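Below you'll find only one chain, the form predicted on its own, shown as structure tokens.
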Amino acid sequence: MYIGISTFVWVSPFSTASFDVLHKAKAIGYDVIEIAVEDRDLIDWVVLKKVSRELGLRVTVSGAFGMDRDISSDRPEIRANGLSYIIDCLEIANDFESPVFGGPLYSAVGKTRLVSAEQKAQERQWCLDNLHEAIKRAEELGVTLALEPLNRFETDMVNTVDQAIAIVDELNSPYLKVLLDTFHNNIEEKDIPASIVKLGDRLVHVQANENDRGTPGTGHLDWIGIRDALRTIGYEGSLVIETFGAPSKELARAASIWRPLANSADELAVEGFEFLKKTFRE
């Protein structure tokens, strides 16, 4: 397994001015840098590719799904914008040889309501229709879409592994699989290792986050159980730390980040890497 870290740990939004975080990640020992694409126009992609390749860092790509990128919205122009964003990110992932593009592909982060069964079914169908279109491009590019369940405080559509499996199995494509974020799983799953085993080869990406989104290894997650479950299913992908050291106002509101999650982003990055290395490699 590869050990990675998200640009979100240090900065939001990630931009050309933030490329120093790649050097930090490499110096700590990370194999992978996960690029969070909040605004693609802020990033000089040519230079980023050059820097990542010179450093020997693998790249994975993750999404930032605000209210204007919601493929299950009741507004067709927002659904179209969400699909366009997903396709743009798939093309970025292909250019950087990222095996996945992941995130809560199905809806906007922070969209939480109690709605009628009829409205929920309609929103789910809009989601399926747009994911079907996104899968076509993913297949052409050879990049896998990684659908991430979020906790109930951040979405009302996909909270559990079972809900994610239902969408993935209904669309039935090898280019749509599941991303597990252990922070969200800790809230929604009764048994995280069992949920990993249930996913089997549907699991394509893991964000290895502590129960409070702080430094991995400092909370109460069953990391040994998670490790053993990943070994059971033969998982060979990345383990990426994704937390938020300096969230934007929009991101802080969507993810409910109101306090520092560690003494510093650098400390979290160093100590998190050492913990994941010791737990998953030794």
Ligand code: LER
The other form holds:
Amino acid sequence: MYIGISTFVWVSPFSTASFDVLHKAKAIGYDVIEIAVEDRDLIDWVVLKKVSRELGLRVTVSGAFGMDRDISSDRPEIRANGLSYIIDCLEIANDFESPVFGGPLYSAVGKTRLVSAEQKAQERQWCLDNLHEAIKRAEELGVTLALEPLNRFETDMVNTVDQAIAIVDELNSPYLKVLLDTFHNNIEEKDIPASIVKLGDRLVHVQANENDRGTPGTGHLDWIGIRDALRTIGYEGSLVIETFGAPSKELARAASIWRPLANSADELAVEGFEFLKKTFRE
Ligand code: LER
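The form predicted together with the named molecule is what I need now, so please give it after the form predicted on its own.
The next block holds the full complex; its first chain is the one shown before.
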């Protein structure tokens, strides 16, 4: 299993000015850097590829789904923008040999409302139609879309593993699977290891986050149970720490980050790596 860390741990938005985080990740021992694509124009992709290759870091790509990138929006131009963002990120993932592009593909983070059953059904249909289009590009590129359930305070659309499985099974493509973020699962699942076993080979990516989104290993998640469940299903993907050390205002609002989640991003990165290595590799 590869151990990774998201650029979100240090910065938001990630840009060419923040490429030093790749050096930090490598020096700590990480195998993977997860690039969170907030604004692709802020990143010199040619230089980024050179730096990641020189350091020997694998790359995974994750999405930042703001309100204007929502494939289930009732505004057609926002749905179109969401789809075009997903396709752009699939192309970036392909270019960086990332096996996945992951995130809450289905909606915008922070979109939580009470809506009628009819509207819910319509939004789900828009989501399925757009995912169907995105899957076509994913299949051409050989990059898997990884759909991430979020907790109820960040989305009203896909909170649970069962809801994610329903979408994935309905679209029935080997290029649409599930990303689990254990921070969200701690709020929504009754038994995270059982949910992992239920997912089986539908699980393609894991964000290994503590229950309070602080340093993995310092909270109350059942890490041994999670490890054993991942071993049971033969999971061979990455385990990536994704938390927010310096969120943009939009991200802080969407993900309800109101206070520092560790003494520093550097400390979280070092201690989180040591914990994941000890727990998942020994
Ligand atoms: C996305 O991966 C996520 O976990 C959200 O809480 C914020 O984007």
